[in-house]
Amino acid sequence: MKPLPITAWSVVNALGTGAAATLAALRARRSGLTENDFAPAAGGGFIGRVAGVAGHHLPGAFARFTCRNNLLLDLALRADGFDAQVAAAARRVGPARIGVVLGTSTSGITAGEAAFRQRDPASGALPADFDFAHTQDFFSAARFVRAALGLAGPAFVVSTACASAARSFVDAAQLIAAGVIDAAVVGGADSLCHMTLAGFAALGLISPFPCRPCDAARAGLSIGEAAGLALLERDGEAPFALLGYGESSDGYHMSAPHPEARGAIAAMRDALARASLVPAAIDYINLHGTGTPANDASEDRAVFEIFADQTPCSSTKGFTGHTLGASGIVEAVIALLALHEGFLPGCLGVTRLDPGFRARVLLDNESRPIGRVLSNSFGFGGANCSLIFGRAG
């Protein structure tokens, strides 16, 4: 595929508002993670709050918007002066030639949870305000965004599990390709929810103590919130571009990763042939790795299958937590950041590495010049997406 640029980026998470504040938390190995006092009725453990969403506000024209996880798109649109660099490419091509393509995974739950807990007690119904079209609803996302931007162009939303903001790096980049657009905002958002907490815990996937990622003594993963922009433009000019995207759905199983990595092993291939690149040609890859036992061991199974114990890889969640379906968005960012800063955040948490890994861990942080990034998001159901992030020349 020919380059496609990437001329912004936003990214809101536990680690601070903007990119500048993720790169910041990541070079002092400093986690976001805390105790979870969100919801420790539904299975205790850590999470990766973003702070001061609660006393954040939509303006009055787009009230009917608030709920969780459109206030954590809203404060990514204000973030790294994003809105004001879409207001620009929306001059250059026109308002109606900019498509919007999110994922999320949960979409405005906690909205839907807290007219539950406020239903009739007699009839069931739920409160006569709850606004599920504009908050609950999957749509409701793409549906603020373009309106926050003042868009006109195709507008949608992607759930594929925790490959769903990846995997809108694709729809947009297939649509650009098309013509049927020339530029695409892209990425997503997911918020803490009851049911999220609760419904890991009842996997027994939530981890007693902060996740730690490739560690030997795993226990699984801290449940984070998050919300990230991308701006993908045909004619812009950008240091950075998305080289190549590759994607499977092996099926195997609802929530439990191929043991032989399949899925895993056909999307990073099929992002490195439509980069037309090689392996050796990747200089660091951020694994999904979400710091469950089998996760973590599939795609070092995948990783050393592609790249051997050549290409350093780590996992950024021990930082973040897992953000679900904007797990990718966030770690694009991060891909963004290592290529412009020549910076590899090492694993977090990690006091002894696995002895079955294979693949190049990186344990610390390193320093140096690199060119291209691969990254990638496994979700529930075998759904599987890696992009490849590179110097756009």
Second form
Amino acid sequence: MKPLPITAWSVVNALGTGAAATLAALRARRSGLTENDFAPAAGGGFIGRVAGVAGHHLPGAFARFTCRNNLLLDLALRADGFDAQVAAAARRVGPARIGVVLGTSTSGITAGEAAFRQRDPASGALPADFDFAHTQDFFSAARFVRAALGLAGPAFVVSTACASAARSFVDAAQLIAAGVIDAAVVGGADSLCHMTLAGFAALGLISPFPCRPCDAARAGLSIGEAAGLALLERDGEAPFALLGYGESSDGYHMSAPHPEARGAIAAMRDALARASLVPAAIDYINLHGTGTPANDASEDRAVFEIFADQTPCSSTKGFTGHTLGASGIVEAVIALLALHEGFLPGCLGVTRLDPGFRARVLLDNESRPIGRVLSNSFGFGGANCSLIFGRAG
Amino acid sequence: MMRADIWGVGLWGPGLEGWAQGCAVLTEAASFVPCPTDPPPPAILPANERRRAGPAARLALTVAEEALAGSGIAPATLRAVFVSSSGEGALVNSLLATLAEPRAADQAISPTLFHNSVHNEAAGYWSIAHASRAPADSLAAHDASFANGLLKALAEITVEGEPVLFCLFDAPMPFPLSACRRTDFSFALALLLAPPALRAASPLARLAGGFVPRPAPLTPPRLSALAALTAGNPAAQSLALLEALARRETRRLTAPLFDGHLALEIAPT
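Could you please show the structure of the form predicted in complex with the partner chain, as a counterpart to the form predicted on its own just displayed?
Once more the chain from above appears, this time first in line as the rest of the complex follows.
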């Protein structure tokens, strides 16, 4: 495929607001994970919580969109000058030529959770002021961002669980390549909620200590929240671009990875083929690396199958937590930071690398100029997505 | 305009239980008797998954199977785009009710219900049923789900040059979410779409579509009883397209896409 320039990006996660805060924490090897004080009864463990969400307010015209997910998205819109760069793009190509494709797994479900706690005791009805369409509804995220940026192109939410935000790059790239639009706002958000904390706990996947992807004694994931955005422009001027994408299904199980990782292997091979790159051309792999015993082992197998022990790889979820449907954009921004800074973040919290792993797992940060990064995102339903970012020229 | 051939169709709605019955109603060969029912559990799923899959996923898989039947297309390598406003909303409703129980001991949720509540549940079970490694997308756009979803499917066909299964579905949500989002009955449509260059022996129809940045209303089906269905389920916005397909008409259709619309042209082969 023709490289698709990425002309703006922003991110908000437990490491802070804006890409610089994420970079500073990665460089300092400082985790954003804290004890679960959001819903301690639902799952315990540790969480990656964004500070100041509750104190943030949407501007008057957008007040009905208020829910934790859209507050995170609003913080991302205002970070890193993202909104101004979209406005400039809209002046260049027109607002109807810019689409909005955002990934989320649970959208504004915290609003639904609050509404269900306030049901009328007699009728069971939800409170009259609960605005489902603008909060809990899956599409709410894209509807809000489209409205806040004043865009007029097609818009939808992609919800393929933890591969959602990564998948938004693919869907948008196809719309741009087909000529439907010239540019797209992609990325997405997922926010802390009882549903996912309790759900992953019920599946026995929450780590009692801050998650330690790739560690021999890893015991599950730590859930985080995040929002992030990127602007893809067909004719944009930018140092970095989306070079390739790969997608696949496991076709195996709703919540367990394929033991032979055949879906993950297919997604990475698809991305390499679309970028016309050989495995040796990849300088760093940002793993999905959730920290569950099965997921990390399966991904190690997949990475080794293609890259042997040659390509440095790491999971950054020890810093941010697993931000679920938003992890694809959080880690896309980390990939762009790695390219921009010549910086490879090592896994955090590993005391002993899993001795069964064969891929080249980075345990410490490294600094050197790099040209191409592959980022993996895998989700429930066996949804796999691999993205390759690199220099545009 | 982006182009695709329609190779197969699957349908489930009130009084439209399968394409054969739907075709008869849409061509006025049979009278329309709207009796909302849920489809039988899809036979393609292994017994365990058949029992576990939620009602929306079962609905989606029923029409997806019908669209593929007799097409000669191998589902294991077929790209799929699943589109639904509310996904498995009934399960989400149930999980929210459990999480809101006053006593902490009653708030425990089922791990199976949780992983089945994801929007891409239907996409996941589809790929599990066929041991498919092909991409299976899962999209939502509230009342514009039909227009945005079909637009994305046409773009994928155009760019990837491969057939795509487009599956649009919504199933009713129980109270209290039913009061927040109208879904009066189950409705689902699946189209097996392919790039015209692939040249099937006998496509059912040729489709072209594109985004137009000017408002346009939804083209309703001609029968007023069917037109009334379009407000009762976002997936039923596809009824005029189905009607033109059934009647083998050449027709221009529009479906709203926020401030713009999806413009469609369908023609028989």
